[in-house]
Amino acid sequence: MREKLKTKFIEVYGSSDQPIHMYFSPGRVNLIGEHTDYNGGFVFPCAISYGTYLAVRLTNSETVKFTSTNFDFTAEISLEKISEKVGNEWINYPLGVINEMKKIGIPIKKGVELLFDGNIPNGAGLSSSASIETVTAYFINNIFGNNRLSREELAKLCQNAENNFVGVNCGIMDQFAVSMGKTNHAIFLNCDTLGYELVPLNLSGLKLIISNTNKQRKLADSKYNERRSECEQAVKALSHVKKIRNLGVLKLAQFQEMEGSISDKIIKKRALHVVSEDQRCIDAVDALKEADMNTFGRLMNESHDSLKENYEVTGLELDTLVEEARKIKGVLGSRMTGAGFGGCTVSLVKEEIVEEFINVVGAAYKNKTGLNADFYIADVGNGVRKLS
């Protein structure tokens, strides 16, 4: 992957007697712990194999220069102008870190070139745009930084460039875990507190299988929103009972004492599923702890039917893959993962029946759907970091 992507960036830049820079920063999967991060609650991710990779070098211009692999628009940018937002464009992303780079004292202080090549599906809920981030403070951090920051300071950060300069109001999650990755662990995060835990993720004998619905995800970003504002809702009810913060500070039994304050039977739901749900990220860490796979996979199984039924934010293509994994002797559980509407499903997969998963439910999705599953089968990875 190195060498074609260096020799991509001799073709489009043209060769030098400068030093190509190599740079990796990996996807996310949510294994549990789905709609709690901006509730400050648990999350479960893991970085994966896949992800983005960026070549770098240096000149002696007065330009940023950005090209991708994934995308045809292309930009040349002073540095005095790397401070402006494209239109809509990819390149925000990287604009947004360079800007908060400025910020804080590490601007970029010569030219240079960038080329990015991504093998995550956009747009899939596998956190393209984060793992972009990351990988471009990464390197800032590393040619014109002396590596000053860490690597929690560097996925900060990241969110405050999606938040502030690309307009997208997300959580830490995505960020923290393409940062923060370790192989054959998943990262237990506290989104109020940002306190951690590695946990070991012993998956022998078993696969992770990402199943992309190919389906566009043109409900997410509106209902996304819906649900922020329904959560709060569900707090400013609550706190009528007890002041509370966030809901992510309810233990599941106080929001059962607690629940009556909710006249909204909509609202009820939303905040029912943020509770349970932060209870199975705490149950399916334990489980993973006694190597309880089987429970971990049930507790996947709770976690999309509390999303299909109490937070309503999966739809027909998400749960048709679900399932239809589920009926799969072999297939310890199967879930949404992202926000919803459309993207990924991660199953937790017998290493035997990989091909038949991947054929049966590819063919029945088809039927149902009209539409094809692209399928992903993803090692536990590493996070962001320079390539020797």
The other form holds:
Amino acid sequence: MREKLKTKFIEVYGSSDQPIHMYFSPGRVNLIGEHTDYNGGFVFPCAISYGTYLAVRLTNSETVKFTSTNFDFTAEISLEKISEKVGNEWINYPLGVINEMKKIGIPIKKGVELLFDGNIPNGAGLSSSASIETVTAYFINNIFGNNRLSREELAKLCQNAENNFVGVNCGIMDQFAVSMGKTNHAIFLNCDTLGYELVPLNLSGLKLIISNTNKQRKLADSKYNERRSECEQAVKALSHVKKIRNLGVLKLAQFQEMEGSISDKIIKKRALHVVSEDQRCIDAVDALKEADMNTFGRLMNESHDSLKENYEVTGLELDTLVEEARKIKGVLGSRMTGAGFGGCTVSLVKEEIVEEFINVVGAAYKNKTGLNADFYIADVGNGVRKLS
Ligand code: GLA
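Taking the form predicted on its own as the starting point, write out the structure of the form predicted in complex with alpha-D-galactopyranose.
After this comes the whole thing, all chains and molecules, with the earlier chain placed first.
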């Protein structure tokens, strides 16, 4: 991988006597706790072995050069002009990070050549964007910041880049997971306090299958921001009964006592999802610790059903993958993962039926939607790092 990327780098930028530095940041899959992070709730993601490689070389010019093996668009931007957004291009993710780093006193001080190379499907809900952001932040911190920022700080900075520069009001989950991930562990994160616990993922005899709908996600960002504002409306209405700072502070029973203050039925459903999902996430982590994988699977199913009925972020493609998966004996649970509106599902399945799963679900999905799904076995890996 590294040698191939190096060869490609030299093909793109030519040779020089400067060393090429290599970095990697993973993608993530969220096991449970969906659309809870920006509500101050719990999430339970893990980093995966797929991700974004970045090759970097310092130059004597005053520009930053951007190339990716995944997108045609390339750019060369002078260090002075680095603060402007460039249309809807992929480089806005690294540009956002470069700007946030500059704001906190870690600017890129010299010209650099950058080659990004990702093997996570883009826009599939596996955090390809957080992966690009984090690998950028990590390299700047490493080369120009003397590794001053901690992994937690890098995660927060990348979230700021996405919120402020790209314009998606995402929560902290993705950036945190790809920064802090650990092989064979999932991260139980309290998004209100950023307190977290690395929980061993003992999947003995089971596999996590990621199924990609391969549906083009249109308007996903704007619908995401819409959900976020619906949750804010719920907090406002509930605060007439008792002042709360976010939905994450409510237990289900408390919410049920107060929900009369929300007159809008849709807003009420959104809040119900968040509050119940938070509890499911806590329960799922307990179940995993007790090696009760059937309960874990049931909670995954309930999570999807709530995302479908109450949060309304699934759609035909995700629902079909989940329904077809659940028909197979040996599937303990199946749900959408990430923001929704397309993207991927994650299923917990017995090892011996993996092949059957891929064949049967793939065929039924094609039949119903006309689309080909892709399947990956999730390998749980480490967070962002320098490759040496
Ligand atoms: C996206 C966002 C995350 C989170 C999920 C939904 O992945 O980037 O912050 O809100 O959607 O759980």
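Numbering follows the first chain given and starts at 1. What you see is a predicted model; the values in this text were computed from it and never measured. Definition used throughout: the rigid core is the maximal C-alpha set that superposes within 1.5 Å between two forms.
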* Asked: Under a superposition restricted to the rigid core, does residue 265 display a Cα displacement of 2 angstroms or more between the two forms?
  -> yes
* CA of residue 169, rigid core aligned, shift of 2 Å or more between the two forms -> no
